[in-house]
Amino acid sequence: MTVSSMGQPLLDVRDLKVHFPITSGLFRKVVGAVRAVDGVSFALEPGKTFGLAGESGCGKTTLARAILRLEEPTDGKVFFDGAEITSMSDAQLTAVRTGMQMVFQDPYSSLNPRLNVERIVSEPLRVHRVGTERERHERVAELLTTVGLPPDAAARHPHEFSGGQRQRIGIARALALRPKLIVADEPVSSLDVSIRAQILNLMRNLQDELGIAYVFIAHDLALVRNMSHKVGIMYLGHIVETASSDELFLHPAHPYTLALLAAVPGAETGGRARERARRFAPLEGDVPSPACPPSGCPFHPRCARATEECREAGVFPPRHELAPGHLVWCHHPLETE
């Protein structure tokens, strides 16, 4: 019996860090590091969705890749289905990868233009030596039907399809090995608005039918709320607030979360949260460089509520649990007022 089958998390990320070295000079001496992910922790139950939101440059994509070991973590641990994958060898990881797959942001660059759809979708089956050639052919036909593409799509090439259809092909490829977890990195951001709802509905239906868990990454808060059971707000390599979807949007507590909500027209928040959001001006400036993060709280240079306590070097904000499962890392969380 696996850990997940006993009611434990399917995915458990603990203090994950991904730092990229900065080198200089003829001998490539390390003079610093880009702290793309700097101590992220969260857990995801089987069949549920963890939404990850934040501005561009906050480390969401690097985190997604590190979870799947497409990017090597600098520190921390990732447990999948009860097994720690961060310390696995390549051979051990190959066996685990059948249970975890990724849907990429760009459906144009993520599909090999030289291969037809049958070869693209069956590639995971070939790599892992699953089934005979006939069984793979039948599996591809089944997958194309599942994602809403006609059977004759198998013989065509990616350039013959629209963006939405290409993303369906990418989803079919991710489903080939019947994974328990799919990491979806901005899966609809490059699609027309009219197509987004179709892809999101497809993902929901697949979750209901197959019990797939998602890590769903987006910068659109409305999408994150619509798709997720639990949400994490990420800023400069850190998760600064996490809660159930409804709780986070009804009772946001971190100033960054409020500022994001204030920038969303017609954001559905609770009464107190709505009044607070109205008082927040849209965020100014960009996310600071992860190569030279601010001292203390990473958000303090853009926070109107920052105090000397927030700026204190080497002191990361403490964790507050405002309600069961609602965590915020802030010296002055709004819900404590």
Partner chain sequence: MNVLKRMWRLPRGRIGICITVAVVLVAVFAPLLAPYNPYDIDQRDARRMRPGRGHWLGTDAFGNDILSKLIYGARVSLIVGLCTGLAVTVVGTFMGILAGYTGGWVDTVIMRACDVIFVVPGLPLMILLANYLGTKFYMIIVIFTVLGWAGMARMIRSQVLSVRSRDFVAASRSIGASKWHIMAEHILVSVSPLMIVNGVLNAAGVMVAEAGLSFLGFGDPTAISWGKMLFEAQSGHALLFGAWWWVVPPGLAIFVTVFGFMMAGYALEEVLNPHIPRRQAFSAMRRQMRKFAAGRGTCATAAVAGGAAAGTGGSRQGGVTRG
The other form holds:
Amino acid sequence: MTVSSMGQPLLDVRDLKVHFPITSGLFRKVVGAVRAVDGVSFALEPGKTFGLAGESGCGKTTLARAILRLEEPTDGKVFFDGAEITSMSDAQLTAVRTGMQMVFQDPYSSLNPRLNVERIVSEPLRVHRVGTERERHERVAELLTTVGLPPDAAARHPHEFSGGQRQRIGIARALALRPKLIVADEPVSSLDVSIRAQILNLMRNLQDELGIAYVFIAHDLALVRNMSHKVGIMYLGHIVETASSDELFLHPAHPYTLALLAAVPGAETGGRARERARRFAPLEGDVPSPACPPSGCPFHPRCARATEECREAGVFPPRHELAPGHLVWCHHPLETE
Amino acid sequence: MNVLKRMWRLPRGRIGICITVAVVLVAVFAPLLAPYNPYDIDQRDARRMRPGRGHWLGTDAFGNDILSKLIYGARVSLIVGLCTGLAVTVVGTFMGILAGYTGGWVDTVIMRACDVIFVVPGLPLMILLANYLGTKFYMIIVIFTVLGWAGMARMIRSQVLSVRSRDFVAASRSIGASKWHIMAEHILVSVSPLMIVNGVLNAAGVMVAEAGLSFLGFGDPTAISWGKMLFEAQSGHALLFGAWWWVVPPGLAIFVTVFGFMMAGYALEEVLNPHIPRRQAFSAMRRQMRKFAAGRGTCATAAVAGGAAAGTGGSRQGGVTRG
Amino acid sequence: MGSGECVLDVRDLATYFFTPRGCVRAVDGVSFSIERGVTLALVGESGCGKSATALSVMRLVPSPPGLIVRGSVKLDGRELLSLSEAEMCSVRGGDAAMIFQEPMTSLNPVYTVGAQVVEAIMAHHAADRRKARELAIELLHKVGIPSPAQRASDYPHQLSGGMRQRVMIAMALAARPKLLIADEPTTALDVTVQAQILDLISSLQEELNMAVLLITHDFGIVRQAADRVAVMYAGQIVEQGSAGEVLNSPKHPYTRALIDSVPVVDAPSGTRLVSIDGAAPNLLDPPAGCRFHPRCSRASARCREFEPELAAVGSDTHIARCAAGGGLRYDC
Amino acid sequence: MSGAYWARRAIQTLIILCVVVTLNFFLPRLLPGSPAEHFANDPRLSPEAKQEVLRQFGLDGPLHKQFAAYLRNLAKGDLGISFTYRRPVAQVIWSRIPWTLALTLSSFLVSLLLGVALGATAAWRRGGGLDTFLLSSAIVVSALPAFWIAMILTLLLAFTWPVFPAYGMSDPFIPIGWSWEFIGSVARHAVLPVVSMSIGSIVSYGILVRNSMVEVTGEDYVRTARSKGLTERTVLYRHAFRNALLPLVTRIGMSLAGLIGGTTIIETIFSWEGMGLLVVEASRSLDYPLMQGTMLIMAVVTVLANFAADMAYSMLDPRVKYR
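If the structure you just shared is the form predicted alone, then what does the corresponding form predicted together with its partner chain look like?
And the full complex, kicking off with our chain again.
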């Protein structure tokens, strides 16, 4: 759907779906599905960042894991570097996985507390049998320097490091195989405020120096805007609006995007879009469960602009292209000036 | 080596290591240490002697030297305890990892098997099996293993389940690591402290249980064991005659050995899981607070020797099977 | 802003934690005061002692290992630190109420939410159970829980995070407190729910004319909800003043760096962030001199040796703990 | 959801029962040393007599027919005829159960009450003297075999200072019946067995309650309860203790399982003619029908006790039903 005009994208996700079965009753019969990801498409050029924002339970993390095939997609396709990875065998996948890595949210759970940093960072090298023992040792030292840790950190264990340093170790591990793509799932949300900027700047420097593309997932809109070239807003398993970062935040068109913006605290210094957003009624209620999403437009029960049309069962809102690359799935998108 | 050194630094580790090593030495060098051969048949002139010169702990109803029996008895306790501990650890860990990591019907079958073992009352079933299979000590080991692996498997399985959902396993999968790599690098490494500690505690529990079985007369009839000594004391009406030296020494021997193993197990636990908050730290904290409040301490000097504080970790009761 | 009537006055409060590894000076000489109808935001990173400060005010510091070692906490002129435990019980949930960060774990899973609100009411009113239940449903309605009579018989795990936090607020309001302490009330919630909860707290504050001590690490929330701000670092307040003063012209290098290191949603994509080097100090052994000096780009030899005092910077109400000034001054 | 949860638990329980029944049938027939083999190797019996004995005990014919007959008899409550008592096994067992229950129930109540009180007090003043005592006695007690404690108690309190009777269930000169004299005599005889059984379980209940209380008092909702202005008493009873009960319930389920099977050794020492002693007697005299019958009854009681504990747990914890 979103074919880029600048040659082949590095990552191309087409209509990806991940459903988890819901079982019930005596024999655990499947009675439904949690539609965690329900038809997501986007493309990402090499060396760029695609930001995914949305509230908890909107399917961002499942999407990230499905891209790496840590979750098996129910339907849809993922192309990485031109190759379709959704249909690959495990053996083929292993080869492709050198090109794509993941950075996790919780630096405490993502590093095995029983291994030292050397073993953690060299794990990708050992799995893919890269280099000799000695070369791997040197590569680990080099990687640690790259992420701003002293090389003697290699001999220590994760618990001896602070949260920020642990996240650096996680990044060093992700860099070990020189990937083209890193999927970063809320990489700074469990870090202290004063540490976050360190990690974000490190990630950006790595992008500039090594040309790494990121799928950057966060619930904090400011972070997503700051880090991303393109942004997708997710709601209940769907991307409801996507555009280049500044375009999306200056001219939000989906009522949900607007509501999210309006909810960001500290609105005194808001720009024009935020002024408009605040005129909007604040969002009522919680995100519905993805196990039984509202029919029609998934956002209609919380939307001030919803009409009969939006509630119509089985009809997903149509796509509007408001500007080149600015797509919104809504019956009544806000006009952009 | 490193682990032993760190255990030695803890008082309970030192106690545990000393007792265990001493018991092993006694068992190995029993023929050299024992003043008499306890397997000698019927020494008519020396029956039921009170402790005294010649027989430090007296003699039994057949005239055999209690001290010598005590020394030889260490062998059965240790062999049964260690072999069962090892076998239970190996079988239980294997089953636990298999169930936890594979999931599906394998998990169901293994866990239901554990359920069945759990609902059968332990000692009566042991007696029953001992009846069918015989009471040679290797059979006793088999019986204890058959009944003992389930507890270990359950514990390991729940640990595997929690490890499996951690992000570092996802990270490992995302770099393309195989199932076997993940099991070896992450799962095994993560469950091994639990496995080792419970193996040791299990060995201690088995020694108590073995003594119980022997005490009922279902032990190996040809071997001298502490439980059997108590059985003989009971059936020989030691209590009626006030022959305390038939009762007290074997009981104390069991207690000391089991105690040593448990101490070693708790010390191991502390060494292998250094990040578990220690329970005994509470008393140390209380002391420091009282001192501070009384104006006798300052914040600068309030550091408490945390790991060295004496106390016990009572949390592992579940690992010990009582007779 | 406020009526000028001081509700909470904290002076030189210090709370230490006696851990096996040594004595942690989590709160080390903190002073502030809040007037009726005013929100004071206590801002800082995790481990800076802001939660320990709040718990000390309520005398809820777990002991052992925690101990309030000195200072004074006056609520409406009444010294809390010298009250008996029984007297303190009537203050907690009476004149001073508190809500916590994790609405998931802060409610007892084995009782219905209605029962937990009723319990809070009955602890302070000699009402019979039926009356208390009516009152509880009224409270649940007031905090915006739809069909409160039915929700009252739900267990906490049947409610969403936002709803649970509303229940917590309902419990806190049971006795119309004069002071509400909110310890990171929205950190565990989604941004849209966070906005609802912040709105709720501020409208209730207006209605009941409460003083609010809002603990947060998010300057966005401070900007939205606070009248005055106190920034904490390593167990001490390093800057205090009106929200406008602190946010728009921060005087302490830490405050300034903290504000600049956080991206703003209105700044264009790709804006470079200012980062603070290093990590927060270990409070077992805080650095000598100014506690921020190892991470401060402007630290001088003086900063490494002498611990600066809080001193007025600019206006009367704006104080900062930086080598620039001397002397100690409080407001209120 | 809750109905399905119960149905699933009930079916699991049924499956376990079926497995237990099946094992109970096949174990004695397939293992070496089984009754059939035993009779076949007995030189004193003529071939005809052997056939007759096998037929009498349902051991002849093809296995599946034997199994069908076994199930049929089981459904009628017929557990076979005991070799030694020459009476139906069910009758023998029924006559023994009250005696065992008298011991186990009183020990259960004593240890539950004392253990909970001890544990709660220790947790309340954690790090204090009682806490330290509880933690250190836990390790000592679990290293001591219960039967040795029993022997030492008997030695001291029945022989050295004859306060209580050493064995038996009542004074032989008092007629059996519901007279105060008889009940008093039984109570006096029960003191030593109950005390020796209870020492270990008091401590283990105590530790369980203590650890669980310490854990619960660190929970956020206990802090919430305090912040509401509830008194320390209310906080501890309504919030901390109520939640700390949950692991205790599981544990009680496990001990209820031991109500008729967990007293083998104690009954042997004190010649208390209950189920435990019955198992030992049956094993010693190779009374196979009796052995099978006792095992079956014990297993069934355990399964039902576990089921009951699960039910109690789900009533105390509203989260369970929605799993």
